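Below sits a lone chain in structure tokens, taken as the form predicted alone.
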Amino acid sequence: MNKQEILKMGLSTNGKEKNSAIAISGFNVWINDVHILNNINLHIPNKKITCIIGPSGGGKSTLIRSINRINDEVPDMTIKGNIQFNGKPIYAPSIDVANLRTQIGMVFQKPCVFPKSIKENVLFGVQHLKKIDKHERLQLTEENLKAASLWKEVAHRLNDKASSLSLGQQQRLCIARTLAVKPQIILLDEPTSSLDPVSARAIENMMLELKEQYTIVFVTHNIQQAKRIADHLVFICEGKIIEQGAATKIFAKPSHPQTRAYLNDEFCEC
């Protein structure tokens, strides 16, 4: 990239973030010979909600799964380019991937609760990072269930199996478990797609509260949902970023005809 392109992305010319939680430049992903992500240049602003939208199969999930290296185990995957977090390239050989994933948490499309109690699910990750006494266990459980807007619903049943919760409650429990390890960034890959509208709206409201403390990257197929919660919008199609910027500006007046077509008709010819 030239200097103008770098500055437009919100980066400094020495490659470090400038008001960005994540800075991505020239990032490509191939699986076998299929080019999944094509020259991605993107900055993710601090303590904002960045929504990534676009048609199915366009590379959205591959992109956010690359940000905390969940894709590392995908067979025959090749990457090229740079993703920086806190000014450091996350694909450098010296990076501790386990530690990276505590700082960049991930919540998936379907709730993934462990066959343990509600309380043990909240503490599952953090208790592997440090020793916690009985008092701290209770404190962490309450603190993170409150942050995930779940405490009032489950405070009286913390020893019940997590699987006894509704799907919407299970998804919020997964978010509480992610919050407990104190990440800086939360990645969410279509976290409401399998939920009813009431549960989905509860998670949206929670995200709006959490962005005061966390940087949030939220993949969604739901354009109305993106309108409700996005500060920053990224439209990706066939592995390329078509348009990115302030959500209010793009929704009001998209610059590219492909973006306009997708926002109006949920269809585009990329």
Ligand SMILES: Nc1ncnc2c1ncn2[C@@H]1O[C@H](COP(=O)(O)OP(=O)(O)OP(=O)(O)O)[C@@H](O)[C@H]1O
The other form holds:
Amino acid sequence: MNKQEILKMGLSTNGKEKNSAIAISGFNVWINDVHILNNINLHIPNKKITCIIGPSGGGKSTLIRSINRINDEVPDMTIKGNIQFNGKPIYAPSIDVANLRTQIGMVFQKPCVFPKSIKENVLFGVQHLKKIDKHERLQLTEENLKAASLWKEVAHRLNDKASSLSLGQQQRLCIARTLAVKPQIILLDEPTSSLDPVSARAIENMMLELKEQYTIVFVTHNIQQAKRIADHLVFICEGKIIEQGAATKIFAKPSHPQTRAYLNDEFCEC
Ligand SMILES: Nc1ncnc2c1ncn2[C@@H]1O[C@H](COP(=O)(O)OP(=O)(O)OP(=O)(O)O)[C@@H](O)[C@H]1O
Ligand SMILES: [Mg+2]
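Let me have the form predicted together with this ligand next, following on from the form predicted alone.
Let's see the whole complex now, leading with the same chain.
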């Protein structure tokens, strides 16, 4: 990012982020000695949608899974560099990882509902965090299903099994469950890739509403989808950030030939 782009994003240029929720600097990941992420430098702006695009195997999932430390479970992984959340290093020994994950929620490619009712799924995470009475349970269920644009479809069947919902509804339920914990950031790894176009659009529209309250990081292979929702765009190829910046600018005039090739659906050699 050049200085002008940094200023346009509302960030300061002295290395201290003014308006970024996440600041990643010199971040590297090796798995089994294979260099998966190579010197990643990235600011994720607050209350905007950042879309991460790039060829398969380029490191998109590894990057977002590093942001809430889900990657900690990967054996033989080595990391170097820094990821800061609200100005604090998330890999510091003093960080409470469970607490970090309540503030940085994640939605996966395939909807992952628990074998419980729709209502129990919404409340699954939040009830571990605080004691909630019957009235609050209903209130939280309604509030979060509404935020995830699912309420109208399920209001009459909250005690039905979550697995009885369609895939698109299950994915919205997973989003409701994530929202119920009140995170600051929502990471989504190809959340619509297993859904039909109508369900995918419902999730896109929801993201556009949710960005007023949340910082959203959205991995997608779908360039048209990124065009519709991204404020900030990051293009990753073979573990490196090739280009990042305002989405409208990159879509109109990418600076790098690799980005141009990828956006034009051509073979991209990084
Ligand atoms: N647990 C793991 N063990 C070994 N290698 C891994 C592991 N996780 C990821 N990798 C490797 O890291 C590289 C990046 O994978 P990653 O899943 O981050 O890519 P991606 O950009 O998300 O790809 P896709 O678009 O296909 O989802 C790949 O070569 C992958 O095989
Ligand atoms: Mg992936």
